[in-house]
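Next up is one chain by itself, shown in structure tokens, the form predicted alone.
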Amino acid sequence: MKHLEDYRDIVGDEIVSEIFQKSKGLYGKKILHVNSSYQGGGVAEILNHLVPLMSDLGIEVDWRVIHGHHDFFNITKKFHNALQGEEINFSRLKRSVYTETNKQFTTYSNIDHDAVIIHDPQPLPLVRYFKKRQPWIWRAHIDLSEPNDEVWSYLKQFIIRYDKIIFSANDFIPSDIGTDSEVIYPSIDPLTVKNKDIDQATIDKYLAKYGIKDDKPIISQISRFDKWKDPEGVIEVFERVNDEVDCRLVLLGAMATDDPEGPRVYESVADKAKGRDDIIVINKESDILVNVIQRVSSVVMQKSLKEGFGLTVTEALWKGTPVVASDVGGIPLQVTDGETGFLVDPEDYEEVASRILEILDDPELGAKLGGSAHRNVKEHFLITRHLLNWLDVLKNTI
């Protein structure tokens, strides 16, 4: 288990000391996090590192995952898509499965905490079915700026019961929200296997293990196999780049346990790459492999059509790897176009390819972008800053 003082060499004594000082009023307080998955996706990624550090500060932190059958997760995935603007057949049955699954969760769970933090829409209705004796906070990780009106109106009946809502960006806050709200940027943990420095021997070992040759430039996208990440569009962009510069594409991802669409997306992408040695598709949950690919890539792409934040962008920026990413969602919070990477219209394949080629043709430009990006992540997107933000929220809420 990591301890807060382990971060001193990265962020400095002043930041670490500030965290300890802010935590004083929270000793022994009991905090509960509830989400829909222990692994896969950015929420589980953040909680896996945030919860132990909160505990290290003397806060009693629990983390629970809502139980649901396949139908429930199919429905909540449709809700997720609808909250990002997609149309949905919003039937009475869908609403019934959604609420009944949340209600059932109360029969084998007890809440006696000083504050409850609910992550994303899946466990949102829990606030109705538990007897509310403490502040409840809803942490919305997705872009809610243009939700499907019918779904949004339905979910607001639960949202208005919350004492506070935390968003990832100001632009994500709907104009008709009445509940007290704040913004907290997501973060990465620089001391994890996924983000810490690794030696060349380890890099060579993993490249060989997964049959990835580094004899020519590597372009990569690392993200869940999700239609919003547009992996098939990534292949289209790669074809344009490959016509100009002989290179290789690596698509590395895994599937979140609460996302039933993942297998279909993966199979479609794998079919497109079948029989080719210049496109490698890997379905694997491996933090070391993510680290390796982000470090050996000449360019990391993130061609999302919608994106709550995009922690894989943050990870690549931290490693100083040049990034070409969509100008959507939370990505522009991390990437300043022309300074820490390039922002592009994800549906303009020629623009995306052009920016990638610009970096491939000018390694000094890539190094300059990467250096600025690393410094920006250190200042704004590490877990120590994230922890400070949550301490402020909890001290002002409990």
The other form holds:
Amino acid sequence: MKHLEDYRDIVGDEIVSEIFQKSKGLYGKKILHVNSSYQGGGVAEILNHLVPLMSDLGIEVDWRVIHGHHDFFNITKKFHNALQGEEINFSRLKRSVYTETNKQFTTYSNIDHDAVIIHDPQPLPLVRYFKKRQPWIWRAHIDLSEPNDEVWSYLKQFIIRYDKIIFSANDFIPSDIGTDSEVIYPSIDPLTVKNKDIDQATIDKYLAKYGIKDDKPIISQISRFDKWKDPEGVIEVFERVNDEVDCRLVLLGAMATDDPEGPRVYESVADKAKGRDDIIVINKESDILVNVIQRVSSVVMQKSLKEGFGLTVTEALWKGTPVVASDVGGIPLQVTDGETGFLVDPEDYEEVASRILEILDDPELGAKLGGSAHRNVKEHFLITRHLLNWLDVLKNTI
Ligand code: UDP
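Previous: the form predicted alone; requested now: the form predicted together with uridine-5'-diphosphate (UDP):
Okay, now the whole complex, with that chain kicking things off.
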């Protein structure tokens, strides 16, 4: 188990000490996080590193996951898609499965905490079904700047009960929300298996294990198999790059338990790569493999069409690997075009391919972008900064 002082070598004593000082006043306070998946996707990733460190500070933290049938997750994924702008058949049945699953949570969970933090829309209605005796905070991780109106106005009846809302970016704050809102950027944990330094022997071992040859430049995208991450578009871009420079594409993705669309997207991508040895598609939940691929890639792509924040981008930037990523959602918060990576229009395949080629042609440029990116992540997107933000919110809210 990690302790906060383990981060001194990375962020310095001053920041670690500030975190310890800030946690005074929160000792013994009981905080409950609720989300919809213990594994897979950025929210689970964040909770996996944030919760143990909050506990280490003397806060009593619980983390619970809403239980739901397949139907519930099908419906909440449709809500998610609609909140990102897609059409939906917003039936009474969908709404009823959504609220009934939330109501059910009251039968297997008691809440006697000093504050409750609800992540994303899946458990949003819980605030209505519990007797509210403490502040409730809604932590919205998605881009809500252009939601489907019908779904948004339906969800607002629950949102309005919250005491505070936390967004990942200023641009995501809807104009019609009166609730006290604040922005907290997500973060990565530099000491996890996914992000820590690893030696060449480990890299070679995992490349061999998964049959990934590094005899030519590797381009990768690491993301859940989700249409919003546009894996098929990544293949299109790869074809253009590969016409100019002989290289290899690795698409690594795992499934999230709250995303029932994953298997279908995976099948379709795997089908496109069938019989080819220059496109490797891996469906595997493995932190060490994520680390290895982010390090061996000459370029990491993130060709998302929508993106709440994109921790995969942060993870690659931290490793100093050059990134070519979409200028959407939370990605431009992390990537300054031409300084810490390249921002591209994800629909413009020529532009994406030409930025990748620019880096492949000029390793010095790649190294320069990667170096600046690493320093920027160190300053803004590590778990220690994230903890400080949450301590401030909790101190001001409880
Ligand atoms: N991830 C992983 N294995 C994979 C694909 C993704 O562990 O095969 C992790 C990735 O490293 C990151 C998280 O899942 O930590 C994805 O977060 P992000 O914010 O990029 O996107 P989300 O999935 O939340 O839309």
